[in-house]
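Take a look at this one chain, the form predicted alone, written out in structure tokens.
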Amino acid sequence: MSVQYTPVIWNRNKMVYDAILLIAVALYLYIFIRVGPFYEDITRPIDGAILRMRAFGSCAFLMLTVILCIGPLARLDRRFLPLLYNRRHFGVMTAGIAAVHANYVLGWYFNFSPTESYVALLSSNTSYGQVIGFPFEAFGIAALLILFVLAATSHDFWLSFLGAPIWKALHMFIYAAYAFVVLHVALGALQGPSDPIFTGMVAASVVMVCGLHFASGRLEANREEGDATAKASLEEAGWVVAGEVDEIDDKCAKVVTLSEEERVAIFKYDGKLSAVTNVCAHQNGPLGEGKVLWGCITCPWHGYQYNLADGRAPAPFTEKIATYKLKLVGSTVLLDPNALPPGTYVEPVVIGGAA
């Protein structure tokens, strides 16, 4: 096997992260479980592993809904960007909390069996051919293994071996597994007593995530719209306009669309600008939505760095990326659409002093 496993590179940034991630969750699980109890009805108390078992459940569910929600959060606001940093961790946590959710689940209810639990969860209810009583556990089951597969090949030896297209067709599957943990709170929790904070929690949390989705799906719709329009109004001698100067930010980008298969990030940086292809060599994320920083574009998914003149990822890594030519009318950039070979340096275009 030519593929090697290479341990995870700690950075501060990384461990920042994960102690606010952690801090978070020890929070809402703390709170959880010794407010919760203000909060019962007292004629019909709730015991401590149940309220457990909720706290873990709860929080596994709206730890998914917040993975979910910032991908399109970063694409609507570059605030969010931060975020995108290490949701693999999230990703992983989620499967942990989950995890102990379903273990207080079979120490709860099935701990007592005279068959073994796992047989005995299964076989429990079999109803599958109604709608009101149907095995809810069935779908917190598909929705575990999902996010149990997830975590195990999200270190980059499996990105790597598997490669990125296969990888990232995988790990879309986590939208699987969030329709999975809907209907199974749908036909389970929610059956049972009223609990408007809690049904409330779940409408929310549907409602944010399909509505982001579609918001930042009508952006990216209008943004490459806009391209085209530009494109097939204003050509010069096959270039193609990318837009005006100020429309980019300092040390961001622009994404230019040139096919449904390529498109092209433009940095401006220094009084400068460079452009490369939108796809990190890493997981193919989108570059144009990081940033430059310490002189690097820098990939917002995993922090992955590239020069800005010839897309080469700085010593001792080995990445490079396409690099493309620019020339500056005026304050409209212009965009050669040939894409040059992996790491061709190209003369970063200095604003105001091209012609």
Second form
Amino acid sequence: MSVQYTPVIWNRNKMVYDAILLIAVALYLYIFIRVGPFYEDITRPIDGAILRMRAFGSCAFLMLTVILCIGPLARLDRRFLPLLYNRRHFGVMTAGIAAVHANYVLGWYFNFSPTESYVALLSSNTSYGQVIGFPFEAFGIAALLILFVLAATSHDFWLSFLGAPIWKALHMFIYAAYAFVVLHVALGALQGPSDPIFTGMVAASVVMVCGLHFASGRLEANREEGDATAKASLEEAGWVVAGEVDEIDDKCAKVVTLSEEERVAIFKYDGKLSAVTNVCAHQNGPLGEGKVLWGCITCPWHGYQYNLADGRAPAPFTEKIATYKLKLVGSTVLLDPNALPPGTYVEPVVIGGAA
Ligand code: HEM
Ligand code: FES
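Could you drop in the structure for the form predicted together with ligand HEM? We only have the form predicted alone so far.
Below: every chain and molecule of the assembly, starting with the one above.
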């Protein structure tokens, strides 16, 4: 297997996304470190290194919460889709912030120990059998390791190299990382003198992540039920299931056989679908084996061209071919098998638009 490495391709949207993210992170850290001390309990002053450790730890936790909320939010309301767009950069930045947090921990809590700080981190507390005083750092280490693996494999190269199913399964470990971080905090910071703001923040995060996943799961189940009913009623009305939209390559067609003599070519182009007869008006060439070139179906035999929506050859040519109606239910393409008179305009089906 060989997969070509293509460097990250930057565009304006990605830059704006990352700039907003960086500004938000910098603001959070600034407020936490500079403004936070004015509101702290003067009977329990906090050392600067601890403050920074907390600032970066809570920032990474908040970022992880937002990352996990983006998916269900985008499923519940399409207006959140732009947030999904560059979520991988968000994840990589979260791993970086979490690493700074861990670095402060090593440089402060474990730096005064006579043993090496990494050894001290792993060996200073081994009371795994108890809840109070549990070595919660272990959960932080587990979470950080997962975040690193996910950040290191976030590039498209790994998506192509591992294949989508394995890559997606690997990246589902983000939920394990979140669970580890919640345990890390619940058995660590929340066991100390109570800070209602921080406790509230952690509780709200868990409720939000679980609640949004539950709500989007319900919505998806309802949608699937609605799709199944819509599909069944269309099939009852004689429509034919033509396959899944992902089966069709861009600017190419899928050919559906309706009978011995009748084949239909369903083309995918510019995020839309259109169907025409598979038979070219010139010498019966197989249009479905052709491609969409310069916005037209182009016959593979002698290059005759037809508009996708109405099956008419562009002027000054006059050939016309039959068109067909399509519907998209969920991701399934359905075809009305009744050919329309050659040259009839049919509104293209928008992929991802209303069914
Ligand atoms: C090598 C990995 C890690 C180590 C050794 C570590 C260690 C620690 C330690 C010692 C504390 C102090 C607890 C206290 O003061 O009671 C702490 C707090 C915390 N950690 Fe970690 N941690 C690690 C990774 C992470 C990761 C990956 C996250 C989040 C993504 C995280 C989020 C937090 C948070 C939110 C707090 C509480 C901060 C506060 O008190 O305001 N930690 N961690
Ligand atoms: S058969 Fe299609 S161009 Fe000749």
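Between two forms, the rigid core is defined as the largest C-alpha subset superposing within 1.5 Å. Positions refer to the first chain, counted from 1. All figures in this text were calculated on a predicted structure; none of them were measured in a lab.
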Rigid-core frame, C-alpha of R263, shift of 2 angstroms or more between the two forms: yes
C-alpha of A151 off by 2 Å or more between the two forms on rigid core: no
